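Just one chain is shown here, as structure tokens, and it is the form predicted on its own.
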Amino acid sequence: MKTMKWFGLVLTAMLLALALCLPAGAAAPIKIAVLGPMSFTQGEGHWNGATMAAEEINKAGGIKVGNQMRPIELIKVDTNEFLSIPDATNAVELAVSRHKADFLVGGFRTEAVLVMQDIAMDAKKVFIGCGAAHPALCTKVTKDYDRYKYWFRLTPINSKYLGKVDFILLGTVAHIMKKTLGIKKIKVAVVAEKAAWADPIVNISKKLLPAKMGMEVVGVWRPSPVAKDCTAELAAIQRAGAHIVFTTFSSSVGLTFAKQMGELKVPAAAVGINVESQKSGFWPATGGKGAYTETINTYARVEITPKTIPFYDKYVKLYKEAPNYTAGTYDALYIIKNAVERVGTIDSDKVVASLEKTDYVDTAGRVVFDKSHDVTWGPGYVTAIGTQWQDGKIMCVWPYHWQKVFYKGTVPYKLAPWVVDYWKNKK
């Protein structure tokens, strides 16, 4: 019998010696499902900007909740968005029901993101967006608050502030070529990709450039998303005398359009939404004729925050690569991560009511969630950007004092010399 006492002490002791040693990570981890179509750049970027983050809080120990340090635990989820929004479905259901997600980020097609949201908010998960940009995904929570204040926007801005940043940098380009050339009136030409989502783009330019903005439109131009050649269309707006080329791209045309607009030295202005010349590849792709092209954005290697170069820096090291906004996945397990530990729970509605008291200094600039779990959008918040590609590099050069605001490592806009030299002569 003593024996046996002796042996029940010895275990219980070794036992609890056992649990005193245990490493933090050995508590159980916080599950975050990372949304996207993981086959594509854009599912990538969810993957890699959350890979990082993951890394670097299980590094420092974990997330705190209540007394106990807990790991995160990644799921990949390739929702395959871009060719089936069942498929979407079907990966966020087993996300939710087999994995047990604890909270979900990613997303990239609107149309496939508001059916996740709704698995989502059927499940009570705290989902933060980053990649679509739709205002119909965050209207619904002001609409639907109970049931839709699971759901908040990281990145991007919305669609009604893209399109202000849009017009943003066609305005200062066409100052910048009225002071520089002496041009009176500023002719624009319109080149958008034949798809839905560029139609108010194009429609509100044809009314807004010369009623609001003291431009005159040449023409409208609708490429496929995948056109090949776009020749004909550079021909003509050339005929047209177009001094700018305001651009509408999401898909390949856009890495076309650019290219072949360096080759023809089409004597130009090309400025706008060209998503193809985000990324790290586009000087290569377009041997370098893509130069001078500029397009919104949201990262480049300037100090929008004190977080943002050494973000990019590894970034670029890690994945030999640009971070797109996607990658903004980043962020938001930092801010996830934050509110949790503000509230010592991993519990939704609890963590809802800390998300929304965020107000936060990332990488793309401080984070304020609005009463639609939006981003708070202007100076001094999150304002996205524009850049350029100079000399074989993707520079900012917006916010350049815009609203006092200015990002040291911006850089002045610049024209193409063929472009100087054209209108120049032609006076």
The other form holds:
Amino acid sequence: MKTMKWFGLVLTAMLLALALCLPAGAAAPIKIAVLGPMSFTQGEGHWNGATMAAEEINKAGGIKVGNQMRPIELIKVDTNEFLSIPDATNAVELAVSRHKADFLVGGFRTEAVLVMQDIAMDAKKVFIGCGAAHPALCTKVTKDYDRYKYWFRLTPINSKYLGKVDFILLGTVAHIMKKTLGIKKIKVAVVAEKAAWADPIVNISKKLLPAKMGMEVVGVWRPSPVAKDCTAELAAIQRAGAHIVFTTFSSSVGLTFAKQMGELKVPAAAVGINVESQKSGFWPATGGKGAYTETINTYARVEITPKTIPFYDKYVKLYKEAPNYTAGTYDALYIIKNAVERVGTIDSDKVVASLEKTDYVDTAGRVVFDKSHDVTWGPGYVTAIGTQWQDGKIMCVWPYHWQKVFYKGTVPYKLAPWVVDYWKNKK
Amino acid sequence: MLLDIIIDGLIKGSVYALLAIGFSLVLGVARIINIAHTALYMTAAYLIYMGTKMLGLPPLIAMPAAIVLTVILGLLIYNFFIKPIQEHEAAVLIATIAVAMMIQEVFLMSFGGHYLGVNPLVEGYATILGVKVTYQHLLALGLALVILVSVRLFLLRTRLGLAIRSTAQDREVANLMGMNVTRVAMGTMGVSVGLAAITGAIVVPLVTVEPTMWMHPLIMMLAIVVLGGLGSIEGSFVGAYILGFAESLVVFLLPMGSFLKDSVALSIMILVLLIRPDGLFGVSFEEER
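Moving from the form predicted on its own, what structure would you give for the form predicted in complex with its partner chain?
Full assembly next; the chain just shown is listed first.
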């Protein structure tokens, strides 16, 4: 009889405990689809950033929706967008219709994201873009707000501002070269991969450099984005006597170009956009020959905001590589969390209204969306940074007191010693 | 500028020649259109990356090991995918495309789409008459020329070389004369894959290792063998240098259009074919075969 009593007590306690746990355990998860080319670095960045944020948020109890704490469930969606845009379309359809995703984050190639965007808008799902930079993605919001209001773009800064930073970096290096080496007129070789996104930069360079920046364009080279050998281009650039090589690369050619430029010790400074040089793998892949390459970037181990270094260090610890800009999905999840918690619902229309009021300091700067739902660029907001490979490390070299902006940990830009030697001896 | 073009064209042409000659050899002897040829070149490159960067082996051990492993893989592919359908040339073509795609997917799954690199065997550069050329490029040029001469000597001076040439000339007669044509085909496949692997080893420090690195050389190699004459080794040799120089000319003379170098090379191929449909050496070597 005594045993039965004990058994009854234990059973009651278990039932009670279960009942207490039920509300939290039973709360349906908020499903967030992470869209990206998962076999490639960009997709890995998307997934890693989102996973990091989801784990942190879930550990802290989840997202508070009204009175309920709901965990995040991530859905990994391989868009395979490098190889096939139809694959990307199908993947997003799958995420929306079969997996019933509540929110979408990610995307990389503008051509693919334009299609993904339409599917998300049809389904009235909030989609935070973390990869594609073309402004057309956001101008749709201003042109047809009712349809495209669910779209927001977080990272990187759009290509118009990327262009702006690009020319600021070029001007800064030109100034340093003039001052250090006493060069009167800087000669620039414009080297851009043959891709649509690079065309405006080439066209502006040809006009802007001589007319507004007092530089001479010694030639324009347009290698294939997947060129495996750039020695011919480099020989021609040297013959043209360029002081600076203004690069516009998003593909593998950036790695080949930087590697061969270092091997041949071409006496010119490489500055501009080189997406490959934003990655940790750039150094081993070039065998260290990519030293002194400068590029626009989003992350480096520098205090852009108080969140940057903890995020950077944790990311490196977990994934053994530096985060690239697609890892901005980390911030996207927190931005969704805050927007949902402000309105206490995951209803898309209400979340959109809440997202429009976002004023959030993330790992890359202060995020305030403009009317086109694009991230605001400039001092006090998100600026992007300029990084240079120095002694095997990605170092932040810009902004260096530009518009009174200085991020703690930023170091001065360095000219390659062979560049200094060549132009000093030339005089 | 002329010197730039000559040096650059020579280096490019030699590397293309190595690939194209291997492909031509097996096409001429066994009528195998091995689309997986450059995928095997990529395999050697990845194996060298694994050996040197992941296992920390010295390059001089990793490179021969990679070549041997690639040849073994090539022979396995021959036995399991090609030999059973060897008589049907179109089927072989399709099967080897499938094999090449499989190899690409294996590397994509194993290494992701990351761009990887291998350190050069020799660092630094030489300045030849004012033109900077890396030692690794010079090494590649030298090795390519040595291998090309060795292949020539192998075909002329060895028993297997004699068998390969006989089979290439007339497979049926060679068979009737008591030669084991299938074994000769297998030997040729081994030599052919060996050449692809050696090219991979020579080129790996100069290029970016990634899962689609086999596609561009494949296009160039096909253009070269068509230009030179299907199955003609000499034709492949000459075709390789023509297209190598064509690429260099485009970059130096048309900097804004340097992305067009492949298209120009392919246009030259089409032009030659319009004038001479059998390719440069097609007729004479067809008769020899």
